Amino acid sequence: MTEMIKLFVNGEEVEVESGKNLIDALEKVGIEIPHFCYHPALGADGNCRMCLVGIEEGRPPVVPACKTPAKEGMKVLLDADHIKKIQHDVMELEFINHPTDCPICDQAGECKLQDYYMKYEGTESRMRVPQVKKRKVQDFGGGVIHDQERCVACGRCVRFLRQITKTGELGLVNRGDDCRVEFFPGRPINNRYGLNVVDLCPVGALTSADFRFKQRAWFLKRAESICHGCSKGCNIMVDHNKEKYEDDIIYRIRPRHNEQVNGWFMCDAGRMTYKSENDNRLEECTLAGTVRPLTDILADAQSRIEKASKALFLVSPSASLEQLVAVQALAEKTGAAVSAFSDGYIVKDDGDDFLIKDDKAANRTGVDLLSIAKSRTHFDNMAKEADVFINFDNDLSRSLSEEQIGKLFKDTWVLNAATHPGHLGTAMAGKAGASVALRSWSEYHGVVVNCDGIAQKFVGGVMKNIERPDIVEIAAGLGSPATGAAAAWALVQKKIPALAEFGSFLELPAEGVNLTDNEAGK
């Protein structure tokens, strides 16, 4: 259990965690100490001096909060006149050469310099000499654009590339007014995590070329989700906006802090997965090549399943636990076989020792916990026997060639329920007896289990103009006992006892549930 200590802030007693510096300790109880250079993942640099606080009866009487551990009985001053003057003076120094381009800056609305100006400075400039001019729109590589005039020289980007990626492409050069961040000659940012420097930048000095000038921060709605780009399951924020009469569009994906999964960061490839959520989506439901209502397609498919000598259901290793058990329950009820064959989702030697994994499936651990077969042999044997095949959003084209898929299901009636075309190959997709356009992971809620056995909830906040069903609804329409999200979650709890205490997926803690600590993960 974390040891707690008591100290005083502006004369009021507060209880905080022992061993933390003052910034982190007081942040936990809702007290903000302004800072630029400090970041929990990068440690204290102590160069911005914005976090200087007073220590009553202390020696020294003024200390940087980022480097000062909280101690029992400490008397911290945040609103004393001399502390306010320090904050005001630091802000004034930051603004001496800062351009007034907030109206066109992507960071507007999320900028610490803006926020602190309104709270700690708020006065007109006293400078009557020309500003120091620096380079603008500098391509740092890796999709990062730099504006030297906006930089506050906090050094976060430099420290990230030295401490975390250990690639060291950036450095702080020169001193005083001429201090600036530069990349080393011939060595622009070139690593798989480079865009994290955009999140780390407290101002608008580093922006994403991909997001630049696309949307204002205050228009964006945010959904707390889980990256489906690989089995690590990084916690993310999906930033999206639905303008009047238009479709809901995702504009960016950013990392969301979870210390036991991804910390503060995510890979650049994971950020770009939002593009497939927006583009090239299936939009219609068809039966025998004709657009038909979903109810007609499900009724036809249900009749075929009942008459089939053998049906085969293929599920995606990125489907949620609720979706997997809904299909599994349907298979048990109808006597069908169910497979999660997905060898093609594993890209050998693509992972690293930080966040990126070889396995590009979001819930393969969930497949294993539910004991769903996933071997190639099992899939091939079941496919040869099946006269009805239903694909539940498994991108089989990753695992098999079009020729192999066509040969397996040459004489089989096929229903392809998918988010994107091409999951069964372009040729087979055209020959499918029926197709259903599904919701994707950014549009529904659920739970996935990452490669470390941590069950995590995600919330799909994106609302498309074309309403699509998710896999639970399709399975229910085909006769699954999981008639909805609540019924599916109840089945999950029976299969995975460690989740039985949570009445709803929404009750899972924000950091997730580590299933490897109990029998469910064995």
Second form
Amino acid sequence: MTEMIKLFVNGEEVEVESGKNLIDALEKVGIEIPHFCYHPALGADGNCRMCLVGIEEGRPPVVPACKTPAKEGMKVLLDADHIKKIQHDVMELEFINHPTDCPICDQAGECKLQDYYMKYEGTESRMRVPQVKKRKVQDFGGGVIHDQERCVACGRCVRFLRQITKTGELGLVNRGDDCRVEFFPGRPINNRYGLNVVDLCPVGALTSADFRFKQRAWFLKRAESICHGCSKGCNIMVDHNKEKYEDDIIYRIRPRHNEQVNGWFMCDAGRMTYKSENDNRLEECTLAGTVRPLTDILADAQSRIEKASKALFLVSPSASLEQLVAVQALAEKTGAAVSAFSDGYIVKDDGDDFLIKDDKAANRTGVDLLSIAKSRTHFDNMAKEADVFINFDNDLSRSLSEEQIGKLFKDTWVLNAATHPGHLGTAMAGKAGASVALRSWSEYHGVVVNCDGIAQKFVGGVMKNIERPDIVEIAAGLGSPATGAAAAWALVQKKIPALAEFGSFLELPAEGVNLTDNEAGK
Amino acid sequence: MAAKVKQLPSRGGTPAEKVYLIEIFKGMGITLRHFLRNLWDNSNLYVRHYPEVQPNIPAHWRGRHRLLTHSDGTPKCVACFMCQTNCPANCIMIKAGERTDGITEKMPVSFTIDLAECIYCGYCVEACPEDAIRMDTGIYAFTSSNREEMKIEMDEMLSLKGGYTEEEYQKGLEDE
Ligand code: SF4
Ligand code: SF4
Ligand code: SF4
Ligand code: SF4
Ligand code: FES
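I've shown you the form predicted alone. Could you give me the structure of the form predicted in complex with its partner chain?
Every chain and every other molecule in the complex is listed next, the one we just looked at coming first.
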């Protein structure tokens, strides 16, 4: 447990965690100190002066909260007139040359300048001389667009690229009203985490070229999810919206803070995974080449499984724990084999020592916890024996060539349940006995376990116009004892005792459950 | 031409009036009298001879929408979505895109209002920070036998002209 200390804010006693600066310590108890340049991941820089607070009986009497550790008995002043005047005047200074482009600024609605103006300034401009003009719509590389006029010179972007990615593409040049962020000529932002500067920028000076003008921030619905781009499992916010007469689509993915996993950041490739959630999705269920209702397909498959001498179920290493146990339980009941063969999901030497991992599967640890076989030999042997093969959204084309897949399932009846076309290669597309269009991770809820053994819940907020089934539903339709999401979760808890204490999956703590800790402790 | 209005006192209290049949025959007589008179000469009718005679629309009347342009003919709209955000009928549908004419960065690539759903509240006009949308065309009659035709698009709204001079319009806003 962190040690607690007592201090006074505007004369009232509050209890806060020690070892933090005033901004973070007070934020935890719901007291906001306005600030631009400080960010918990980048440390205090002390350049914006927006966070100045008064300290009664202190020397000096006014201090930057970002650089002042919370101390026992401290008397912090936030609502005194001289502090309010400082906040007002710092804001007025920021606005001297600010273009106030809000109507065309993508940051509008989530902009600190806008919020603080309403809270701490709120007066008309006193500027009577022309504003300093600077460059607008500058391509900073890496999908980042810079607007020099909107910049408040907080240096967050510069510090991120120096301290975190250590690539140092950006720098602050000149002073006063000529101060601006620049990159060295010919060396724009070029690293795999560059888009994080867009989230870090407290104003609309750095915006994303990909998201540019697609949506206004206040239209977006948010779903707390987990990135399925690699085994790190970065915590993300899926921002989606269903426009009138259109489908619910995702407009952007942003990182969500989780100190245990990804801190405040995520990689650029992970952000772009939303595109495959929106586009090129399977839409129909087919049986012997014709579109049929799902129930027909499941009835047909079920009778084939019963008659088969051996059935093989292939699961995806990115499937949720619930989906995995649902298929596993079905296999146990019908005497089928289950494999999670997915060697092709591992991209050698792609990972780094920050977030990106070689393994592009979101739940391989979960596969191992449930003791699902995933070796090539096991898969090959079972495939040779099987006369019914059901693929539950494993992208086998990543692991095997088209000929290999074709050869393995030459005489096998194949049901391919998938989110996207091409999981069994294009050659198999026509040959599959049946196919089912599945829900993808942004559309279902579940739990996945990341590479460090941290079980994390995610919520699928996207509601597509086309109703697609989830793997748990399909397994249930084929006779799995896990008849629904709740039953599947109960099975997960039986197989992974460390999760047994949580009622529903939604009760998992926000920071996840470290399964390796729990098991060591038991 | 303003319509003629005549106020009639409310009646129906006397015993003779309460025997309804008498009043019914009186009424039929009046109807017959008007019918014969109007058949001969209809200049004394107490209604507007619409559509031959059009009403006078004041400048603050909220009619059909138009999108305003700068003096060079380019749209004033910057696709900020304030009108769409504030529209209580949720009938404005904008798609935004890059603007390359150097005036600003952003503009609508499509701008649709479904007039079948619009409640003519004027919130869109009030919300616009650029004075890019107005309802001052003076056009109040807009019908169709087809729902799709009730959706008006950007080009059409840009081509519409205001029905009043700027002074009349501004004064109309004040009167309101
Ligand atoms: S940075 Fe904020 S205040 Fe400035 S134009 Fe953008 S939204 Fe408006
Ligand atoms: S671009 Fe944004 S993050 Fe960078 S210094 Fe300017 S305001 Fe700060
Ligand atoms: S590091 Fe992995 S989990 Fe994190 S955002 Fe990138 S792809 Fe997703
Ligand atoms: S007049 Fe009212 S209902 Fe009609 S488009 Fe404008 S805001 Fe929407
Ligand atoms: S946040 Fe403390 S000076 Fe900027």
